[in-house]
There are 2 protein chains.
Amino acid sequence: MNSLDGGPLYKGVQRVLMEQLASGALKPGQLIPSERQLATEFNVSIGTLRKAIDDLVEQRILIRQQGKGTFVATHDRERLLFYFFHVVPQKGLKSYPFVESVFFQKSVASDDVANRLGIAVGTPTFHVRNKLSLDGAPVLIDDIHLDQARWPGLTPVQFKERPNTIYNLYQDAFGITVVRTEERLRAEVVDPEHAKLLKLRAGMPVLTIRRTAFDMRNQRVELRISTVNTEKHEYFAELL
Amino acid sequence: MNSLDGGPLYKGVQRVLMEQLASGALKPGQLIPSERQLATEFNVSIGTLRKAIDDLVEQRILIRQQGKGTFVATHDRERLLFYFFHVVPQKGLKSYPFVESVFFQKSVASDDVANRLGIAVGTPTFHVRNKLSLDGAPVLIDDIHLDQARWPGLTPVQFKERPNTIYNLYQDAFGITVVRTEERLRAEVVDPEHAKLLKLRAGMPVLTIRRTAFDMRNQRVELRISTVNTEKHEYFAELL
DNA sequence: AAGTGGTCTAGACCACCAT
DNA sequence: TGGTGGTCTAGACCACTTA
């Protein structure tokens, strides 16, 4: 009776749960009803209900904790470092970056930015630039591009005085959760502006990462172009 | 009775299956017994048996086909292109690379190679260099390093006249299946030898990918250093 | 002790594939 | 038609957390 059907039963349950998550009816950090409760609510067996949740847990949208319950995932520092930050030292252990704001300005979408965000060229955007340091030295420049229409009233203060990660800010202030990203990497000659910030000589190679982030409804919500000095660091990925 | 226990029952079943796969008792391409059969053999319920297989299917070690059965995965061209080849055109569709052999020689492990393969410096190795072209132009140089002890009797002929992928050769000729890789990427100035092969000017930036491949027993079996011209192509990764 | 997720059972029925 | 994997049920019991 709970509306959505068509395919398998557990997929229907999954869609309903996903919609509640995407709409904000279930908020990040919140404890969701127990499996037994949900099973009776949806009028399915506990096995089917668990199967519906399994996928969401695998996508790290929900987090199961034995004895406590199932929670809606949040974007904490740890999650960022583990799943969304792929620059590591060539030697030594991964660590949290130290972030400094370079600027926050209004802009309009260039050809490249428009294409990657799926908006029209010339659409008003925010352009945020941050400098990230690892082990005391600048290693990475982030150029973040956002559609103004999707982030009404976003201010530099929010960006600069945030205690947590940027994805956490998106989640807290706008109810938008990044669940998936696509990254495209190239080797390029460093741009003069970036060279200065990274304290790199002109003409040196840098790694550029163009990352498109998607929310729970699979909409593009952010384009981030990272420029990385890979003299002492590198990009790491584990692939199946 | 089937030996291995300790944790959950389905993990035990999984370990036994995994051992049969790693030892070659179950070979790539082969149809494994049906779930009902395995369930009675292991003396577990069908649900538990399925749960044991679920993980292996997710790791793409087994492939389920409704109505037909469950098969041991093979390294065909499609799998390679989809899961182990991440260089795509900046514009247009992904395509199969055209591979040419540059050389096949015996060598000894350098510092870097030894570290990444987990062997001692100076250990005898094979060093294979291939040139890969996309859309008619050379884009990528692969430098493959293998521990001679792990690949006894490997010949250039096998490498050059192989109809399929290199991972397929490993599987057919040595019974070694690559199931997981780690990749580390940097931007570097192109090396003169590589520049010539890629028809790149000296001093241009290239993307280097250091990939370590692991088999089913989680042993390091191959180091592949790819040097990529990213003027018209790029490295693509989708991340959760 | 009560509530949660994690494991396991012993089936039934469906969808798909080969013959 | 018979065999396969895919879905679903209605429980039971275990491991863990909190009070």
The other form holds:
Amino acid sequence: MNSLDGGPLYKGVQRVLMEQLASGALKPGQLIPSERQLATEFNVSIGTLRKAIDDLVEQRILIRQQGKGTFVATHDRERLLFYFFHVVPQKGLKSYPFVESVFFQKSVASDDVANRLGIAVGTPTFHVRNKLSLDGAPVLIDDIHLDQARWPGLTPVQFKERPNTIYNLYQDAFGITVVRTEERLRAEVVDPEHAKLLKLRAGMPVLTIRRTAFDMRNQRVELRISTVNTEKHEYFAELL
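Starting from the form predicted in complex with the DNA above, please write out the structure of the form predicted alone.
Excluded here are partners and other molecules; the one chain stands alone.
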């Protein structure tokens, strides 16, 4: 077992559990051992163990189910909708978007992509573009950038025909779980390519969201640049 040394004891327990999750020793959807069993394994008190688990539940890395136990969280449509998708109608409820593939191609990292993914300029990347619609109208264009070295064997067919969400594909096919994101928002002028897809006039204002996704080892695994038509939609995030 990894050392618990360094910082509060419950943080040491968390580090070991996160490493087990990152390595695949604990898998998505798996029931983790009971608190008493884990406390014995880590040689800590139930209170210390529970604090570690509570924090991971709060971060939505683990999920408690009443009467069943604590499970490793999995990425699915509900998780995407409530934790990672933030575009909603100005009047109406949040709903799951209809996603269409525009292209999947090999590329190289520009200055901006390299900086946000923490890789060298010119590194081979995948560039994926999707169009997302709500209530039948195109609202958002996602440009996804991935370091090819982190995603060996990823194919256009695998990406397009995934049975669940993109983050679920990362988790199931590559053992990479997105646990948190950082987003930067800015008002910009839409370029001609995105204007055509969003059915906007060139030069119209749009909201641009640059989201960097991190895995359980706090490594950057995806850059997603979302171009949003805010004529009838807006950004909404619930902060807990």
